[in-house]
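The chain below stands alone, shown as structure tokens; this is the form predicted on its own.
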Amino acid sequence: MSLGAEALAAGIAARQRSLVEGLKSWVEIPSISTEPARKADVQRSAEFLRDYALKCGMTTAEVWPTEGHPTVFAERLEDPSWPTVLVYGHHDVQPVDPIEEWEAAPFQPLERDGLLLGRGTADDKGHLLMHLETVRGILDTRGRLPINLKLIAEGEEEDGSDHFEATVRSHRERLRSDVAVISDTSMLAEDVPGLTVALRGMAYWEVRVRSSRTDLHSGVYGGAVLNPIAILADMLAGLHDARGRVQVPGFYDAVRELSAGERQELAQVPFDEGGFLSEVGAIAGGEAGYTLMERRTTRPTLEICGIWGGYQGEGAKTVIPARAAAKLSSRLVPDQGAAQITKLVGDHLRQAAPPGVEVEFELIHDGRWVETPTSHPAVDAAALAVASVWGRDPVFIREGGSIPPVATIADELQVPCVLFGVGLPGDHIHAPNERVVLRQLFRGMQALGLLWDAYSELGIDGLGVRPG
């Protein structure tokens, strides 16, 4: 390490301890969004970003406003030939049901151990200030970054990220960069870094079966007439075959199958599949033919993620109801489109059902896929920056979940997105007693240190390469 990495090494370090007092006062902050009474709450912590930016050396920093939660952009441009980096991260922290399994108030930050529990720590207030700790390293030490920098915050992620595409498009030559860093991914292990390189996409729907005008009594009508329960019962179980494959007509057909490479790549990935399962208590299961970690990243699903009809009281209601419905979300895989599915499925499920029966079938949200080839050279100067500070080389991880904002940003601004976070599996994101681990924060400050770096090295002409 030269002495003017050295030197920048230690500014970024010396700002770990403020990152630590300011995560402690955002996560105070309840940014809950799909909770309406924490309208307020959202504002705030997007003012408290908003501030925080400006604090850490950001020139530029606002609150947009949105038909939904406020959204947060920064700037520091330093010179117009330079490359210009977008950071997208979000403000906006998910419910905390159920309350009494957190051992301490999820809004009261606690520090023990070398981990800072509450909720948002990991995902993804601590991501946020990971960065901009980092800019105040660089600054202290140099004065100015060796980039343009650009951030952007959303508000509403947790619920769906429903303004997210109107707001890059409203603001797109704001927006304009050269390469999309996002935060809101996470690693296999302390001692196994990773780059996400692809994620699934999603759909979301609500399926509502009705067969009469209103709940009958189960002795009279009872033997004579249809059951919206049982339609729906069996409408569900005929969206799979005995070994676990979708039964939608075409479903399949644009899934761009993994290449023998590919899926020996990924079975070199550290993974324990019954440490995976053991921890939550899961039976292993899902389509035949396939890894299970291939199931749980690289191949598309259809899972049916709530059900409800009639009387759910104690005690007995003895009646026929005349409604049920369910929650079914699907995730995607390249090259399957959502709309696409969104047709099929509906389809499928209105032609299962008896003649006369009424079925609804709406769309709740969606997202696409996103996939970023590992030889882009901003793939590659990622890999090396993570390499350098975890002592190995990262493995390319295909991540299971959906961020529907990345493909927003790689559609509308076309650009390389490289996914670096690092959270890991026992951060409990969206569970009780959220926690992160504050080493590897500081390690990620140390790795953006030298991709920024490594990012004014490739130039605007080096990061625009498209990989053939």
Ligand code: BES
The other form holds:
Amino acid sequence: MSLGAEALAAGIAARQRSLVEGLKSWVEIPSISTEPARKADVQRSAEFLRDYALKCGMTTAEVWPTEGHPTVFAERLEDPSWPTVLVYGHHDVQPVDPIEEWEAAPFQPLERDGLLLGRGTADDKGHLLMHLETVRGILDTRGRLPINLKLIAEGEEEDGSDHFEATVRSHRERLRSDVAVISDTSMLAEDVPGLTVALRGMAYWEVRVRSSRTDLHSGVYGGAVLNPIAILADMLAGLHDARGRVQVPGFYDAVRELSAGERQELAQVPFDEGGFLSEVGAIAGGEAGYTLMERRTTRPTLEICGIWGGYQGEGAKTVIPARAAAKLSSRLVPDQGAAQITKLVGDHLRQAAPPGVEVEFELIHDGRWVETPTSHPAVDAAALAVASVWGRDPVFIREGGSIPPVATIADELQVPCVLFGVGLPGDHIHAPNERVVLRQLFRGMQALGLLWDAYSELGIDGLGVRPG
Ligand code: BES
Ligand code: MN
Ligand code: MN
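Show the form predicted in complex with the ligand, please, the one above being the form predicted on its own.
Below is the whole assembly, all chains and molecules, this chain first.
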């Protein structure tokens, strides 16, 4: 390592503790975007991040209001002839239920054995502070960044990113950049570094069934009328066959099947199927003919996420309800479109209901899938940076989860997207006892230090070159 590189690594490492302390303070703000009662907390979270960005050396930091929750924008512009990197993350978090399963209070972060427990530590506040503390570490050492840096942190990623497209469109000039680095993903294990190269898209719906004007006495009417819960159960049961294939006509039409080579590549990725299931006590399911890894990353799904209807309280209530409903979602893969799939699933469900039964089908939110090239100069540089910090080449990961704003950034800003995240499968994101492995954040800081230097060396032209 050259002297300069050593000094930089030390300067960045000196910011590890401030990252942990900053993250503890921020995690105390319960920025749950899906809960209306938390609106002021999401606003406070945005203001915290804005102030934090300034403290770390960003020269501009603003809270951008949206019709939903606010987005934070920060930048530090060094030289217009240098490459400009746009970093994306989100400052909102998931709800905490079931609260009784948390070992420590979700918003009173607990540091233990190299972990930080708390809602949002991994998804996604830790990632954002990893970026900002890296900036601070570089500035402490060198006084300036080797690139121009912009950061955008959304406040409603966990709630469907309803206003992100409008935000990006109305600030297109300020967001102009040469490459986007998205930090909201995971690696496979601490010693198996990775870069994500694909995300599934999604569409989320609610279906409501009604078969009478009012609830009915189950003795007076029972046996003589249709029951909406039974109807809904039938409709849902008909969505898949016994081999796990979705039965909605046309559902698979746009799916781009993987080539034999791509399947082989995916099979090489170190992935412990047994451990993946046993860690959470789950039972393998899904589409016959595909490996577990393929099912969870390259195949589309149609899942039932919630169902309700009828009396739910204690004891008995002899009533046939008027209504029943369910929440459904699909994970979409190239080249499926959310609008197309919404139409197919909606039509199928309406047709599955007996005549006279009222069926409402509503799209709640959707997002496009993403594929990034595995051989773009911006990705190559990230792979090198990761390899030199983790001591091992990263594997390319196809992720089963979704980050709808990534497609928005790619489409609206026309920039290559690099998905660099340091989460781990055991982080329990969205679940009780979410945590982040601090060493992952610290290594991530070092990798970013190297990456910004690499982008600086490539220059704007070098970054823009697309292969082929
Ligand atoms: N960070 C996650 C996506 C993710 C999950 C990446 C697992 C890598 C590994 C993101 O915050 C998320 O939860 N996305 C939602 C999107 C939805 C709310 C529109 C998802 O995938 O369900
Ligand atoms: Mn996230
Ligand atoms: Mn999430």
